[in-house]
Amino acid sequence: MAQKTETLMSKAAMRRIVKKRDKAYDSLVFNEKYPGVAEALIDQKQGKLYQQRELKARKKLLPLEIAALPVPERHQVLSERGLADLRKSQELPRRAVEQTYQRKLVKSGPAEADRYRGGALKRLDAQAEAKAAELAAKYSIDAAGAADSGAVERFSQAEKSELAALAALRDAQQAEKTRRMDAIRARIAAQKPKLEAAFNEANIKLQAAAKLDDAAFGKDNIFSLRNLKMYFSGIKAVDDLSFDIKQGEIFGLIGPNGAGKTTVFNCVTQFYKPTAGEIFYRDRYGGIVSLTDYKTPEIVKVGISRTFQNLELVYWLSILDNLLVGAHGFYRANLADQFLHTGRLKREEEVFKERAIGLLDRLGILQYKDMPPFGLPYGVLKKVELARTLMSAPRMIILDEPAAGLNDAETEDLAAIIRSIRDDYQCTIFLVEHDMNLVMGVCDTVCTISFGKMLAIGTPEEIQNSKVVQEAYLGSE
C-alpha cells in the first residue's frame, strides 16, 4: 500500500482550511444558483403587479367599450350583463328557499313547506321577471342605430392611453428587472476570482496533505474501506473489513442479524470512532480524504449523507423545513444575519427553497409540503429522507435499510427511484438491506458479511450462487 506516512498539517490546521475551501466553494455554488431563482422571484412579482395593473386598466374600460358599441350590440351585452347579475344576485336566496324547505318538511310536514316554498319562489320569479321586463324595456333588441360617436372617441382615447400605460409599466418592469439582475450578476462577477483563488489554495495544500495519491486508491473508486476494525470491549463488531466502491454503482452490503452491517455505516459516517483501520473516500473536489480525520457534523459536507433505519424526521416542521434541515451545513448566513433575518439569508432561503421544492416534485410528494409528517404515509416519509438527503448535493448516499417497512409495490417504486437518482445527480448509492428482493434487484455489487468478516463480494448472481453466503443465511448442512 503506496500510503504517504508524513502528514504534513495537524488536524486542526486541516480543518481550519476545509472550512475555508467549503465556504468559497459554497459561495461558488449558491452564485452560480442564485441568479436563476433571483430572476424567477422578480418575474413572479411583476407579473402579479402587471395583472393587477391590466385588471384596474380592464374595469375602467369595459363599461366604455359598451357604450361606443352600435345600438343592437349594445343592448344586448347591457341586457345579458344585467340577467347575468339577476341571477348571480338570486342565486343564494333560492338556495336558501330550498334549504328551509327540506327543513319545514321534516318539522311541520309538507302541506306547510310547499305553501311556504310556493310563496318564496313566486316572489322570486315575481321580482326576476320584473327585472327582465325592465331590461328589456330599457334595452330593447328591434332598436337599430349607429355608435355614438362620441363615446368611440372617448372609448378609443381611453384605450390608447391605459394601453400606453401598460406599456410603459411593462417597459419600467423590464427597466427594473434588467437593472436589479445586472446588479446581482455584476456582484457574482466580481466575487468570483477571489473566492475561486480562496479555493484553490485551500484546495491545493489539502491535497498535497493527503494521505493516498490517486493510483493506490483506485481511479475509479470513491470509497475504500482498509482493514477496518471496530471493536466494543473484546466484540469484534466488524473486524478487518476491506473493500472498494466504485464511482456511480450501487453497492448493497448485506449479511444475517448481527453481522456488523450498521456498525460499518456508523464508522464511515463517524458516530463511531474505528479501532483501526482507514476509510478513504473521494471528496466533491476530487481529492482523497481520510473520513476518520473529520467529526461526525462535518461529514455532510464532506458528500456523505445518510437516512436512517428508523425515519428520523422532525414532527414540528413542515417537510419543506425537513428538507431546509438537510441543507443546514451549507448556509453560509451567519448567527447575526439569522437574528435579524438579512437579506443574505433571506437569498440563501430562496436558493435553497427552490431545491427542495424541485426535489420534492422530482419525487412526487409536492402537494405535502406544507404539511407537519405527522400521519403521512410511511411510503411519503421515506421519499422526504431520501429528498433530504439530496439537499446537500452528496457525491455517496447511503441508505440503511429503505426498504423496512415497505409493501412490495412500494419496494419496486424504491428500486425504481434509487437508480433514478444515482442517474440524474451522479451519485454514488451505498445500501444495507434485509430484502434480498431489493437488493438483488438494484445493486451492482453485493458485499456478504457475518461477524464483522467478509464473506464474499461480486455481482448479485455471484452472491446468490455463492455457497459460503447460503451457509451464512441457512446454516451448514
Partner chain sequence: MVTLKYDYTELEKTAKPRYVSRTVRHPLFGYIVLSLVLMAMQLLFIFGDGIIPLNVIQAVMTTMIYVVAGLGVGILLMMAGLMSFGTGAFIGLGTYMAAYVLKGMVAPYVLILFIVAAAAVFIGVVVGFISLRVRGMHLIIITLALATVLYTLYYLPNDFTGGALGVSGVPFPELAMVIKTSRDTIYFVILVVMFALIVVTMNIINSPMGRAMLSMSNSESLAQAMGINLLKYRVLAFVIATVYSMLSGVLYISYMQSSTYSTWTSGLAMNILIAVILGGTAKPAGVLIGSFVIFAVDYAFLKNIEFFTKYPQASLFFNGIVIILIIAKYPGGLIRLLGSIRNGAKMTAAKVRLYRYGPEN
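We have the form predicted together with the partner chain; now please give the form predicted alone.
Only a single chain is listed, so you will not see partners or other molecules.
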C-alpha cells in the first residue's frame, strides 16, 4: 500500500513539473510569435483609421474642387452627379413596382399585372425625363466661363491643409506604433530569462527521471512500442506487439479488418490503458517519455496529434474555429479570461488565428475559413482535419484511415499533402490505411499485423513480396 501511494505521489509530482515546463515553453513560443502579430494588428487598425480620415478629407474637398473648375467642366460634373443621384433615387421605387407586379400576377392575373407595371414604370420614366431635362437646362455644358480665381485659391488652401493633417496623422501613428512595439519587445525581453530558467529546471528534472536513456531508446527513433498487449475480457486485440518509428519517416500499419490497428492507436493516445507493455516517445523537448504515464488530454501536449476514422468536426463552428479547437490545450488564458474575454485571451487568439490561416492557405482551403463544415466536399473536410492536427505543432501525427471515402484524385492529392506535411513541418507520420496504393506510395516503412500480432515489417517492396502477408490478406491455397 505504501509503495502504491509513493508511486501515485511521484506521478503527481511529475505532472506538476510537466505543467510548469509546458507553461514556460508555451509562453516562450507565444512571445516569439506575438510581436509580428501585434505589428500586423496595429497596422490594420491604423490603416483603417487613416482610410476613414482620408475619405473624410476627400468628401470635404470635393465641393471646393468642383467649384474651382471652369464653368463647362463644373456644369458637366454637376449634371453627371445629378443624374447618378436620380438613378439611385429610382432604384427602390422600381424594385417595389416589380414586387407588386409579382403579387398581382398571382391575385389578378397577367393582364391586370401587366397593366399596372406598364403604368407605374411609365410614370417613373416621365419623372426621370423631367428631372434630366431640368438638370440639362440648369447645367448647360455649352456655357462659357473661366474658373473662379477665389474658388481655386480656397480649394488649394483646403487641399494643403488636409494633406498636412493626413501627414501629421501618419507621423503620429508611426510614433505610436514604435512606442507600443518597443513596450511589447521590452516586456518580452524581461520575461525571457525567467521563462528559460523555469523551463530548463523542469526539463532537467524530467530527463533525470526518464525510464529510458537515449542509447536504449535508439538515437534516430521518435517512437517505440515494446511488447504491447491489449486484452478485452480475454480477447487479445493486441498481443505482444513491438516496433520502432524513426524521426521523419512515414510509417504505415496495415492488416485485415479486426487486426487491432485502431486499438494500437487508441493505446498510443491513451484512450485505452494497455494491459501490458510500454510505449516510449521522444517528446517535443527531446526527452524520452512513457506515454502510459500520461492522461488522454495530455498526449497532445507531448507532441502527438491524431485524426479519426470518421470526421470529428464541430459542425456549428466555422472552419477557422474548428482549427482553433485544435489549439485549445495550448492557451495560457484561464477560465476567468474566457468569461471576461480579457486582452490576454484576445492576444493569444490572434496568434492562433494567424497560425490557422497560414495552415488553411498552405492546404489550399483558405476560401472556406468562414464557412461551417455543412455541405462542403468530403475531401475539403479531410484537409480541415489535417490542418487541425497541425495547430498543436506536433512532432508526430497519427492518421486513422485518412483516405476513407475519398476518390482516386483526392487520394493522390492526399498522398502529396502527407509528404509535404512531413517535409515542411518536420513531422513523423504514423498511419493506418486500407488503400494499398496510398500505403505503398507514401510509406517508408510498413508493419503488417493480424489478430494483434506482427506478421512482417519492412519497406513497401518487402511487404508486397512477403508470403506471410499475402496469406493473411488473400488466404493460403
